[in-house]
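Here's a solo chain for you in structure tokens, the form predicted alone.
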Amino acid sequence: MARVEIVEVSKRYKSVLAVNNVSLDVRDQEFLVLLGPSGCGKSTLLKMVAGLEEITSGEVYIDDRLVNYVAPKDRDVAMVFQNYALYPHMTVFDNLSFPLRMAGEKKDIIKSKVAEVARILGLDGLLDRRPEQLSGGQRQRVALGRAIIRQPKVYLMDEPLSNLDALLRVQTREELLRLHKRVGGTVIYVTHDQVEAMTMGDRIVVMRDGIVHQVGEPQAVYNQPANTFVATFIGSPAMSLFDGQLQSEHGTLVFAATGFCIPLPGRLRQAALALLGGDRRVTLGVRNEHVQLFSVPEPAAIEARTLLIEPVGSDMYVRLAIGDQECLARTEPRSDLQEGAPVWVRFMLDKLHLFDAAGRNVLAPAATTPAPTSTAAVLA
């Protein structure tokens, strides 16, 4: 299909820098997800690739062809919008066939292609209906069908599932993944939903304030977040963070916070030693599944207080106070924990994360940690 290159692209609206010097290489037939909170610039970036937004600076290439000054209709891309953008006065057949009719295709070819796309998307019995006669999921499938029917080089999808309810979103997400495996194509997909990003993307691009904070495969981004923003944005519930400093106690390097300290394991110790000559303020991170709870004192366990217990079916979330900071633990349902009662906590040392004073993961590979334009850009 196509490779997309985004080279040092920026977008400025008067005094607002919506996209800040972003460079990405989207591989042929890759499913790349742009992920970030509302207003982070991901949709603006997508629209610049589509040609719907003018680029302030930088270049966009599709299959090694510079498209900065190419009209949207001539870029050979198809866009799927959040609001479906169907023609309300047209039937499903007419909506699906519209791109082919605009391209001057013959009627028999149009009929054949519409029938094939309708079969793939389960729209066979709906071709005579108009959009108002369809459910949200059916409308979304029509929008997808209109995008794939002319087999463009690149599919651009701007939060296409956000208007669906939770169950339908899961079902449509699965349909979209099956569709991508079946018809192929290079996809750039925008979402603020990390579950969509983790389950759908070959790679994830995490953005905030117009800046790319990390690019990588979903599991790599989860296991090696580049900074505190990525650490708390990826993962549900978010990673727990503790502010503290590095200290040496009896020849052992420890993370020290008010009311507790934790010895650093070997993999963190070596990286942390480089910080001892400068700012020793650090942030310790731990995911909720890596927090062990005990109802009685245990060796190397820290005393804490149970603030809140939330049963969620097969799991239980426990909000804890450790010293003057809070932490969330995930455990199996159990009856020996009570709100307000003491509990003892032990972190899985080999699963800890350490971030320097600027919020950067001291162990994150350099390739996954783009240099921010300011320290504030990486602080959670």
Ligand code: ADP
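Whichever C-alpha set is largest while still superposing within 1.5 Å between the two forms counts as the rigid core. Please read all numbers here as calculations on a predicted model, not as lab measurements. Residue numbers count along the first chain shown, from 1. First, how it differs from the form predicted together with the ligand.
- Fitting the two forms on the rigid core leaves the C-alpha of A103 displaced by at least 2 angstroms between these two forms.
- When two forms of a protein are overlaid on their rigid core, residues whose CA moves 2 Å or more are considered shifted, and G136 is one of them between these two forms.
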Contents of the next structure:
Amino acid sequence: MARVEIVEVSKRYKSVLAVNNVSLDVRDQEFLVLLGPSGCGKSTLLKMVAGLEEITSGEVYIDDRLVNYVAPKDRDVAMVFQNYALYPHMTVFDNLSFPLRMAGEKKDIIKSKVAEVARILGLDGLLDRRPEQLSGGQRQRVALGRAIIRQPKVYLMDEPLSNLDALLRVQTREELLRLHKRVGGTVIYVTHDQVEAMTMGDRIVVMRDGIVHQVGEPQAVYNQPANTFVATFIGSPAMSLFDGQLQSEHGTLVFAATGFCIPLPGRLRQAALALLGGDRRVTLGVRNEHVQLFSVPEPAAIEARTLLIEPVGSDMYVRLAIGDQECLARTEPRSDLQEGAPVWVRFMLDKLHLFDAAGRNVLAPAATTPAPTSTAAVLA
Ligand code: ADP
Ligand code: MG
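So the form predicted alone is up there; where is the form predicted together with the ligand?
The next block holds the full complex; its first chain is the one shown before.
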């Protein structure tokens, strides 16, 4: 059993508020991913759970035990860093078995556990080597192995795969997940890579500037992003955003931008109506898979211009100019579209996202949703 509760935790370094009043409830056996751009406070938060960084305010509990003042070694956590220093004079076997030897395990148990971890991480043939005789990827797998061998209550992993090359990263990602299914344990995993977060996390915590912007299952965060920051950070390529305003035309509620106009689906109507009395400036969001393209005029399709066509094998990405704004569409490979030519666009209306003037999803519960602070950064 291992639940981790983070209660209103903040960390201040002189003038920098690295972590700003974060509360999280990490469930027993959960694989929780902290996701956000560089500098958003992920590592700082993780280090406070590990005990490697003092907590400025707030509390951390592991299984209902307040650990703010408990030494790292007494928290029953194991941490894996991006650059984990192995003992250079020890073989891989000795590096892997180190935590077990420290715990006074018996020799035969050590041998079988090292063998198992080595097999899981593809280190079988390397047990007699020293770290200097390993590639970067192999070293990182030894570091992972050393963390998992002891089976602590909580694993804290700080971008453990980011030094591996692309293929090895995908392989190790799968191994880690399989391993987690098998041996269990509660994992808090830090990454700035949204694909890693989407594929690995039971839930994702999206952070920016020390603040938690959204917590949820990957698909829920993808389908219902809390604000424009989350909307554009999760999903690759990013969601397209259009600036415009709400208007009521002949009793129909529309999103109006320079050069085009879109009727709002019923799903958004109530929230949009509430905005009509106040700030009508809104942002419309559409994911590339929800844009349909036609090479000839179609009913209810907007005329646009094809700027760029990018074939990626299975799909084709098409960058479009609609009015004075741009948008990305994805289609199956096809030959009837041409760069520079007109194209007709239809959005899947029931998939549209609408954000208010502060960037908040109009369908998100207001109390729990921070507004993205800087639109410039959001759109960059
Ligand atoms: P992330 O892991 O998300 O990239 P960090 O937690 O490392 O972010 O850093 C969060 C913020 O705190 C950054 O602005 C960083 O510059 C600052 N910071 C981190 N560690 C220190 C430190 N030891 N002293 C001063 N500022 C720090
Ligand atoms: Mg970091």
